[in-house]
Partner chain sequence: MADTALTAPPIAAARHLRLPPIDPVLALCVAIGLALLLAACFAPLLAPFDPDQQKLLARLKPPVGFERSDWRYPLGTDQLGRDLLSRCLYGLRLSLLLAAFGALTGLLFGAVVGMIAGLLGGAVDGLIMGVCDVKLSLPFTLVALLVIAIAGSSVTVLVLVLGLAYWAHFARLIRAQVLGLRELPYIEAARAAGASGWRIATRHVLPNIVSPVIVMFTLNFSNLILLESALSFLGLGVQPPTATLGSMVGQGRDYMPSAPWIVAGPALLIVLVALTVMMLGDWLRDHFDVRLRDR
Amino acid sequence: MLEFIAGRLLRMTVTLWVIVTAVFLATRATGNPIDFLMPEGLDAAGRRDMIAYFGLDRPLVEQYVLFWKALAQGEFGLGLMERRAVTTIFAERVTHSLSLLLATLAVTVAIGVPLGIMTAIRRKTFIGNAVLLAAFLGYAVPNFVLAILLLLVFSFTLGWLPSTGSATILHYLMPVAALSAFFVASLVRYTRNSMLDVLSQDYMRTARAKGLSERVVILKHGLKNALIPVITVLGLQVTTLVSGAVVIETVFAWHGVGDLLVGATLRRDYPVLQFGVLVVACTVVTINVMLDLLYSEIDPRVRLAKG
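Could you give me the structure of that single chain in the form predicted alone?
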């Protein structure tokens, strides 16, 4: 177990280093943020002074070394646009993003897993085929297209739901629906396929032969053994969920981290963008390690052995 955790921590460190380095180089290759910070008509001398003030005139290697020294000291820098600590800027946004992501994840699991089980059990019925068809449609429609359609129908045409903000439950309905549609459809398909494999196993027939009810056979013996691929899908969906939330937050003007990162990218706000990518990357790799540890608890056949 200790060797497994140490190996995972090493892989996490290397992964984070590669991601942060790539973002550091990519942001500086896109142009100079002084062009966005300063007003039009700034003379050449003033532009040089501002570049020197922000340390952008230093060699790239020196900027890279200073960047990692600051990270090691727990200093993440100041946002170039707001001139405030990036941690403060993110603290004002992270609650909105977390609430949206958690609501989407809850809806995905609450709808996707039961529907996947039902389509596996009733695979030859009209209801099972209809749910599977709806899952394919949800899988095919991009979330930003669905978000715009929801806005046009329920906000601008019918006037039932607010188009922006996050103050009430009504503000969550359209963003969560647009963001979770793809993930619900994906989870339904994977849960169905996993359950179909489990239903044909010998231990399921043995459980029925013992006189256990079909509910107990499905939920206790079948679902537990079918959870490994389902958990894998959920783990992989975390990254897609975060990236999808960036688009949805932009469409619905959701005051979250995704909207912040889009603005930082357009304005070339290096410190904000770098810190945001670091936070997202840490979250994703941490969840993946936790899922690996969870595998062994669900299925004893999974061994955390060396190699």
The other form holds:
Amino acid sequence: MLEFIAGRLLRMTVTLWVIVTAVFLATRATGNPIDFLMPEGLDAAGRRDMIAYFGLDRPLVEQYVLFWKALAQGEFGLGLMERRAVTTIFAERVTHSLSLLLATLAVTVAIGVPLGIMTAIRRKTFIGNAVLLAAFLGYAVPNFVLAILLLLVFSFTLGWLPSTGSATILHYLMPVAALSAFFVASLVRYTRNSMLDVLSQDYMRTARAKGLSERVVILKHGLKNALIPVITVLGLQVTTLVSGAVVIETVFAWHGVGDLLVGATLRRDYPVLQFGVLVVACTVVTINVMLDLLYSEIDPRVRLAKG
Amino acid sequence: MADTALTAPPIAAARHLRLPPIDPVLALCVAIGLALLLAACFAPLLAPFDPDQQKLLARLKPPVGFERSDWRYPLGTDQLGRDLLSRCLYGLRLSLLLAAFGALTGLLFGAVVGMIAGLLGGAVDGLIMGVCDVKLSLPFTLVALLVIAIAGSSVTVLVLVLGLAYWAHFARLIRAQVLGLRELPYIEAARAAGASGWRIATRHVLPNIVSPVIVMFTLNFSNLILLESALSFLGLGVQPPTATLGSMVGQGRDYMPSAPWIVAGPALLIVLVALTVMMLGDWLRDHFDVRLRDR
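Which structure goes with the form predicted in complex with its partner chain, now that we have seen the form predicted alone?
All chains and molecules follow, beginning with the one already shown.
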């Protein structure tokens, strides 16, 4: 077990190192970011000063060392647009994004798992097929189209829900719905498949033969086993969820990290973008490793197979 | 095997040749897919106007069937008086092209890398799979944002970004297939006969991994359409005035309360294209994967 954890942590460290280095190289790959940052009509001397100020005239290796030194000291520079420390800009945004993500995750599990079980048990019934069809639609409708559709109906036509902002619970309804549709759809499909696999197992027949009620058979013997691969899939979806949130936050002017990063890309605000990519990527990688360790705790087969 | 085929009664042979019954949903998907493909191919012939031509006197015309509509603009016009039918056709064309080239780029790169990893093994394999792991553990939108911020947004950059999206998936699939095949007798026989690594890769391994690759290609194609439209929607894709389906939705967004038709057409098209390709991909997967047939 220790060896397994150590292996995972080592891989995580290597991954994080690759991410940091890739971000460093990427932001310096195409000549000088200075040209995007400076006001037009800047003279050559001013440009040289700015390059020297940001340390962009030094050798790449030296810049790399400085980059790590700054990271270690928690100095990530100032946002070019707001002229404030990127860490401060982020701190203001992070809770908004987290609350959106957690709400989406909760809704996804609360709706996806029961529907998945239902479609597995009520196979080839009208309602089962209807849910599956809806799940297929949820897969194909991109989140921003769904978001716009919701806006059109509930904000502009009916006027029931606010179109932007995140102040009240009402503000959450549309973004969470638009973001979770895809994940509910995929969770329904995975839960269904996993449940179907489990339903045909010998131990299910044994449980029924013992005279247990159908409820106990399905929930205790079936679901418990079916959920292991479902949790794995949910973990893999974290990256997709973060990607989706970037788009949804932009649509609803949600004051979160995704909205910030898109803005930073459009305005080529490198310090913000660089820091954002680093933080989000590292968080996601860490979450994935944690989940990985968690499954090996739940399901010893994982540990034996991979470790 | 040959013997039984020869002695089998002719009826059985005829039954074997008969086509499977046509699934109506599949037929519909194929029909819609072909129609969309033809519309995209012949967009320059079908479009009544230049998609970027602005007519300030014909701004914000609603589609046919609504008040104030004009038969010359069946789907209406946008805020600059551009004909939406023409823009939808050209947008569809560009979106499909981008997704196709993106998927091809990813496939080519993934195939080469995956074959190398699978055939060489050892440290090279470990390195390549390590890079794949890093790629798969990142939210791809972040990578896309970074690349676009640095390289700017043009058609070439966009194809590259879309190609980057799924190469690791292809590489993993192809490596796994190659590993499965590597120990099979006929590969060994080819190697014993003195065939070069290149020849084994192209003549013996590649043809045998085509079907799962086709399935993955189709499913990724629909994902790329969604990814491209999302990037264009955010204003990070092809730059205006050139239309793609995503950018039409993105730019029409501001006019939604008063002119929802600007967004409606391209949004519906995106869903239609993605749904059709996805259904086809699903069907292909079920068709090739015998284990799933009973579901």
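Residue numbers count along the first chain shown, from 1. For the two forms, the rigid core is made up of the largest set of C-alpha atoms that agree within 1.5 Å on superposition. Since this is a predicted model, take the numbers as computed values, not measurements.
- Gln63 shows a C-alpha shift of 2 Å or greater between these two forms [criterion: core-superposed Cα displacement of 2 Å].
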